[in-house]
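As a starting point, one isolated chain is supplied in structure tokens, in the form predicted alone.
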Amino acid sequence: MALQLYHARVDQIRNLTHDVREIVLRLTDPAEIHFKAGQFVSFDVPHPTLNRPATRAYSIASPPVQKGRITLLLNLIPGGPGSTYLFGLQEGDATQFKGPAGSFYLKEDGQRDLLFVATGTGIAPFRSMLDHLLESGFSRSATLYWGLRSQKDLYYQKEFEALAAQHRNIRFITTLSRPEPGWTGTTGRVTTLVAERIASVANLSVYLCGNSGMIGEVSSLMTQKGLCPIRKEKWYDDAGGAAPD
């Protein structure tokens, strides 16, 4: 089945860290679009060395009640077919997608708690699933640990502390695998946060987004503690965003 094309235009971007950027498309053409929180749409854009344009896909950051516009977040890759398209957009610029498209979505896991992992940019379909989670009123437990390098790579973290601070049953950590000075917060890989603080996956479901070498190593934490419900999605390379490879 064919996907939907959509028109839009750019309504607002934000440069949140030094190769970090939030894009937010307001459809025109349909006006709104239908998705699950989690899910991607896909750009195809020029290729520098292909006949033909390149696919790709890119995790919607904000949440499905927001049916008029989408966010996503881009992470500037030089060369990078997808990254060079989208930071080339200005506000006020039109585009155009398809989608929506992806089967990373939240399913109905009955009372399992969640765990929630990623690194950089792969944040996006979590945002969106977490504001989707608290408007449906949701009462179980949801952990989301995120893995960045340093300082100048912080981004969303008031936020999710916020989201934390208002929701009990929600917990948020970022940890920082290269911390510079003055860093007072968790530090080391988000693999070893994962092994040191999930003790049982007995009660849990697990979804975790980002860099393959991540994905791999935590699907293997959590298999050594048992059985339990793990979804992934992965990046591509040279995208510049979430989105399965």
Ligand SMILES: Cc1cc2nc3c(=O)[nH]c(=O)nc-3n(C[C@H](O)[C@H](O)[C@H](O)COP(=O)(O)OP(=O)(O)OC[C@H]3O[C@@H](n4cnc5c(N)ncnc54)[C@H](O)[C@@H]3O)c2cc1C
The other form holds:
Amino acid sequence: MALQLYHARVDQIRNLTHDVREIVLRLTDPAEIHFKAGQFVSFDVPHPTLNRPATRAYSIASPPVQKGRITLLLNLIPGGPGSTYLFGLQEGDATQFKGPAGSFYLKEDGQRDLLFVATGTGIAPFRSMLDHLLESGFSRSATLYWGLRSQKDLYYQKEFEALAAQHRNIRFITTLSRPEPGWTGTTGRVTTLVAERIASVANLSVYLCGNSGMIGEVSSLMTQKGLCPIRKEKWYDDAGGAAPD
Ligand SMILES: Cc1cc2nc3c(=O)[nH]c(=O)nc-3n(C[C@H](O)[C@H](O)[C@H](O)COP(=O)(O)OP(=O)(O)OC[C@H]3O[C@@H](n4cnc5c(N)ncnc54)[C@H](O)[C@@H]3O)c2cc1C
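What about the form predicted together with this ligand, after the form predicted alone?
Complete assembly follows, chain above in first position.
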């Protein structure tokens, strides 16, 4: 089935770090989007060498209850067609995207607790999922592990810390793989955090989002511990490249 085309205007732009930007799009036609927490939208963007636009996907970082405006979280990729287009948008600009798409959304897994693992901007679908779960009166336990590089890459910390403080069933840990001196939080790769803290997968549903290295490593760690549902949203392949964990 063809995806719906949405017209929107850029409502708000916030630079969250040196290379991460949050943009809020207000839908103009149609005025609302109905999606499942975790799904993405896609933009057809100009490409410097292809003689046609390139399609790039971006997960919705806001909850489904918010139908007239969606939040996207963007990593700056210098020279990248998607990144160049989206970072070029100014407040008030018109844009268009298609969607919603993807099967990376919360599944009915009985009474299992949830483990979310993200690297970098891979936090976006989990922000939507957590908001949605809490809106829906979620009472099981959910743990969010987030891997970033160093202090200059931190954002949304207060927001997730507040969620964890307000809801005893939500746990949130950010780990920095290359912290600068002065960091008193968790250190190391997010994969190590999973290996050290997750003793059993018997009652767990696992959701992974980010680079292929983290997804592969965490999946095999979980599989070694037993059988549990593992859902994966691989954004890009980092074979041979630096992983943002
Ligand atoms: C389902 C899905 C959802 C996605 N959601 C988001 C999102 O919410 N926010 C977002 O920033 N990106 C997201 N991405 C990645 C996005 O679609 C583009 O791949 C990214 O913006 C780079 O595109 P580009 O054209 O700018 O650069 P390209 O030239 O296509 O990519 C250059 C290289 O950048 C690296 N890269 C791609 N994405 C990232 C990233 N997020 N962080 C660090 N390095 C990266 C890869 O190594 C890639 O080969 C998603 C991808 C998928 C498949």
